[in-house]
Amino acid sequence: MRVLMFGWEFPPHITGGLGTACFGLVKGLTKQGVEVIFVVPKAYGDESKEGFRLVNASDMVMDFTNVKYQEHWNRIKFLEIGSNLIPYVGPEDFERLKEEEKLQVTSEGQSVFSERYQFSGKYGINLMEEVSRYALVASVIAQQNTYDVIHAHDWLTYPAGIAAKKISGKPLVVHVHATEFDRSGENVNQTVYNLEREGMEEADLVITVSHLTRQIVIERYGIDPEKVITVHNAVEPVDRPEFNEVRKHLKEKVVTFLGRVTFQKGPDYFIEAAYKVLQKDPDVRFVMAGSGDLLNKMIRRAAQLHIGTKFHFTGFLKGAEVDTMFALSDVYVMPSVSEPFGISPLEAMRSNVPVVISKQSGVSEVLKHALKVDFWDIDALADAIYGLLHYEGLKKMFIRYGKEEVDNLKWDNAAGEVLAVYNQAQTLVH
């Protein structure tokens, strides 16, 4: 089977979970024999390429002569409506953003109807513009390439997987990793949601990855309760005999979050449950690693509790780093006030860490061997964590098992399903 795969992002550039889960899942069905062409708006060159095709949607050059694509370029007129668009980006960061965007004249010019175009494939406030260029784009490698299926990433990309299928007739898979809900509360960006609902109903079948985004996909959004069908994530298998020899510097334990700094990954009751751990405990070092909209408030949140001084912002981490700070943590905490899934505490646990997380999130659906709590449920909160770190029995046996736990949710397994998914989608439409 051979299957035309979109993306917005890929390791190692990435901005959070999207890129990583994508990693995992497009090695894991090369391994069950699936040819995946992964398409991406920006290919860097440094990208690993095991056992699959990368395609650079920045290299694309458009005939727009071609009057196959002409019911496309209707499409992109309209979703280039509203461009400055972003997603995870406040206010205090959109003006930067902005002062950013004019410096790179490189951009300036150009048109999502151009003969060639340079995709940032970043989050930036041309997004929108980026998004109406992917999918034409995406119109043109679906007449130029073989394939049986289509697959699309999250809502970026839906609009490119539904001009594939437009145009070639193959069946649509769209991939929910998190919707709209899960990145602003109720204050949805009905832009962002239009998007999101037209993929998952141009869809044949909806992948969610957990049945807490399931439920939210089928009631928020009105989809078939047929066509959605739940595949958790999994962790990628590490094996870095050099992070064994990390060592830290500081007497103090350590705890951490790790995560975009926004409303959704619950940042602020982070800050707060580190307040009432450090009343009893002085001792400890709380570490926040991750960028966002809300950072600049969490770093005056910190100086207001003058907690500052345990408090280190890190900014964000990727690849080698992230394993790092979890080799110099002793407690890993995810407090999401709504996660679709969540790879990171996998990915401390893999490291020999005990997590906490929020029974909010679709990976507590999975795991056994973590400390759940509410989200909002501060002392319950500060109370897991002071746990982890003054009890060694606890701590030991959350190691223990989690590890096993862990090493037993492999991609492999979660790319038998969606081959599964495949092979269902397309008995439907033929």
Given for the second form:
Amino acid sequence: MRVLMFGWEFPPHITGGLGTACFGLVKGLTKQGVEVIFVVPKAYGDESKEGFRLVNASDMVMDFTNVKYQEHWNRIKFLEIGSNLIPYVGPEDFERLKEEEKLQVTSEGQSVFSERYQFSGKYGINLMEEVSRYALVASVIAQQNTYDVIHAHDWLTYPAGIAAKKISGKPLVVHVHATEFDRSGENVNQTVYNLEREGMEEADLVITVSHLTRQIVIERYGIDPEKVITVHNAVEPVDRPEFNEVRKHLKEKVVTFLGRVTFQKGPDYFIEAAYKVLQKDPDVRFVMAGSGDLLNKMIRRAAQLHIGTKFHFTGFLKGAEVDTMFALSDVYVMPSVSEPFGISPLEAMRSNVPVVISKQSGVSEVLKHALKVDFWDIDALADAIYGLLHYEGLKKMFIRYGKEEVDNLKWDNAAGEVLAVYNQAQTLVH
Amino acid sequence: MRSICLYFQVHQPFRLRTYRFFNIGAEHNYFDDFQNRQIIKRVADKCYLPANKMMLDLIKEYGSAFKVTFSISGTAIEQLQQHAPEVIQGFQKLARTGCVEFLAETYAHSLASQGNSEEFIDQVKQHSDTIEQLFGKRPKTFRNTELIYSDAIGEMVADMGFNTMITEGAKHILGWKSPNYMYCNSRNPKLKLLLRNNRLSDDIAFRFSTVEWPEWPLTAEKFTGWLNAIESREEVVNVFIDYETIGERQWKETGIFDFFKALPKSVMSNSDFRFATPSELTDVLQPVAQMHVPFPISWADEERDLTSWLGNELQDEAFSKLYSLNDKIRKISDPSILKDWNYLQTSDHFYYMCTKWFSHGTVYKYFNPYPSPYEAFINYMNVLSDFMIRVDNALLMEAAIAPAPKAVRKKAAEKAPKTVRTKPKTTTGTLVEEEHVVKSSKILSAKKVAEKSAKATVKAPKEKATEKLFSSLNVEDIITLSDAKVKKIIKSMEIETVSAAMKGAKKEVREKVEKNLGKRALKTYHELLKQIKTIHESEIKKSRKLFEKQIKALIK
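Moving from the form predicted on its own, what structure would you give for the form predicted in complex with its partner chain?
So here's everything in the complex, that chain up top.
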């Protein structure tokens, strides 16, 4: 079987869990004997490409005099509207991105209608423009290749998926890693919502990363439950013994929050719980690693509570820094208000760090050896943290069972389920 | 003539409330009174009351031909007395028929047989006392929590004067042997053993309402047929189940009451089996063999071992922390602490921490108030942490009251009324009176008492003349003082100060101090001496000075 897959990012150039998940899935599929053509807006050349083709949309040459493309463009160009949308990016980053893009655009002077379009592949101010151009390029790629199934990851690539389906008539599977409700709460961006819904409606089958997300897809997007299938994410089994050697310079135990500091991740609940724990036991340090639009507010709150000497902010961490952070941690906390899946607790458990996760996360559906609390229940959250720090038996249990549990959440298994979805999609079309 | 022994276990734990870590040290009410009351009332309505009535009716109908045996845990008795006293009255009515035997067990339905033999013996005694008081007869047959048994437990039970014990007919122990005989303990053959026939017991307890079970529906006639199918030489069938099976775990609608109502008649008219209690069986049956059980067995799950309560890291930590308190508890008389100590030992708390179900995927056999064993553990450990603090405080209190010399206490008592109104003038007065005020108010711990009195002395007005007069005095001079005075001096200081001051002191001086220390203080003192090297010289000097000051204050 051959799959034409549309993604937005690919390791090592990632901003969130999407790229990591795509990478794991592609590797798993390749092991199952599936050929994957993976299309990204912009390839940097240093991506790992074991056993599959990575297509750089920025390399595609398009002739706009071709009538067919013009028709297609007419159909999708409404996407240009409302292009100030920048998900996943904090205020400082937004300023920086805007500056960068201004520079780029003026120097290269490129337009959407030039023969070659240099995608940024980021979530910048020209995002909508890029999404529509990406869809256009997709139609070219769709025509030039042969494949059995089209698979599109998240709304950014849904127009591309739809375009490819229109051209080839092959079944389309869209993969929902997150919905607009997870990203923006109730203040949804209508353009994005419409794109998401169109993608799900046009798709022959919809894959969601958790039952939680499946429920949102059914209830908020009105999609037929019959065609929505949950395939839980997995995690790459990586052993990095060098991080076991990381020296701890602090005598206190460390409790870590790692992720974007945004409303949906619940950083405020983490601070309030930290305050409760510190009142009882001052020999603990709390770390908030990551950045986001709530970061300044969080710093202010920590100061207000007078826990500044015990509560630390690291800013955005990536790559090896993340692993070092895990190696330094005694407890990992993910108090997300809304989390379609949430792969980071699995990474923490892989490093033998016990985790506390919110019941409002997809990952809580697959984990047994984790403490689960309601995100709003600060008392329960604080209690779970305190328990993990003070009662040795708990830690021992987590180390004994947690790693084993995570190691069993293999992408190979998830890929097997995705393959079953492909097969089902094919029967639907024929 | 062969026998069938029907025995029912009655037990309810005191379930814990949600107890957060920030309650530690602040709140000492551990139990979910609302939930516990609700559950005991519900089970009383659905099971205990109607089942007791049924048993009484059966005894009225068949007279002494129908026999039944119960064991009721102390925690169940207390809750029934509080919230459903009519159930206890029902059991008393049953007791008066003479057709019912009540067994002994650990008061708190605890795992004390695994934790501490001293505690185990105490609890069994406490339970036997309760049963004797309620039902008029001291039990002679013993059942351990969850039918836990081993050679060692059996030996202990025999030593306590029981002649019979009941346990599980575990396959891995019996091998080819049948549970349907009387056996005996391998270390003390005087203790007879009755073994549970787990197939027939579980047919009623677990499979009764399972529609997928090929034998469903189970009727009294069918059950009698199975009894008849047992080889004729085999002597006794022991059906040991939880009483809650009737009406609570197997609902009334499943026909469980009808089954038991029909059973006596069916057995008596269609088989050669007759109903008997363990004590009756002990009188008539001789053991056919010794049973060797080096490792404990129980009636639980397929494994019939202790892994539902002990063995994983959570259970082991909680259990060892709990029983590490045993020695301290023995020195405490505070009834509220002893009560909680009892309730915290109940086996159910450890059952909630079992992780076996993760792999089995089976549902909990019993009601479990926690979403996962981790929550159960954290909650229990929070409670235990608070309990440990209370135990330590209570110990200090006891130590503060007990070993103080009579003279001092008497003197203090005389002065007490004055203390309330007048301000003390002299240094010594301050010392004694303050101590007494604190003690009588019972708010501050003994440690604080010592700190306070020490402070009081330090703050005492420094009269230069006096200082000069006693400037030659030092720690060594205590040899010349009476024991009572030395005791008084020591009592006025932290034990840490005393130990530090003893560094480098002459042998006679040390002996003088040591013989005037309380038992507990002496232990701490020796421990502290071991660490004395780590203590800074300046600290030691300070301690000596403080010591000398106390001597001077006293002599003056």
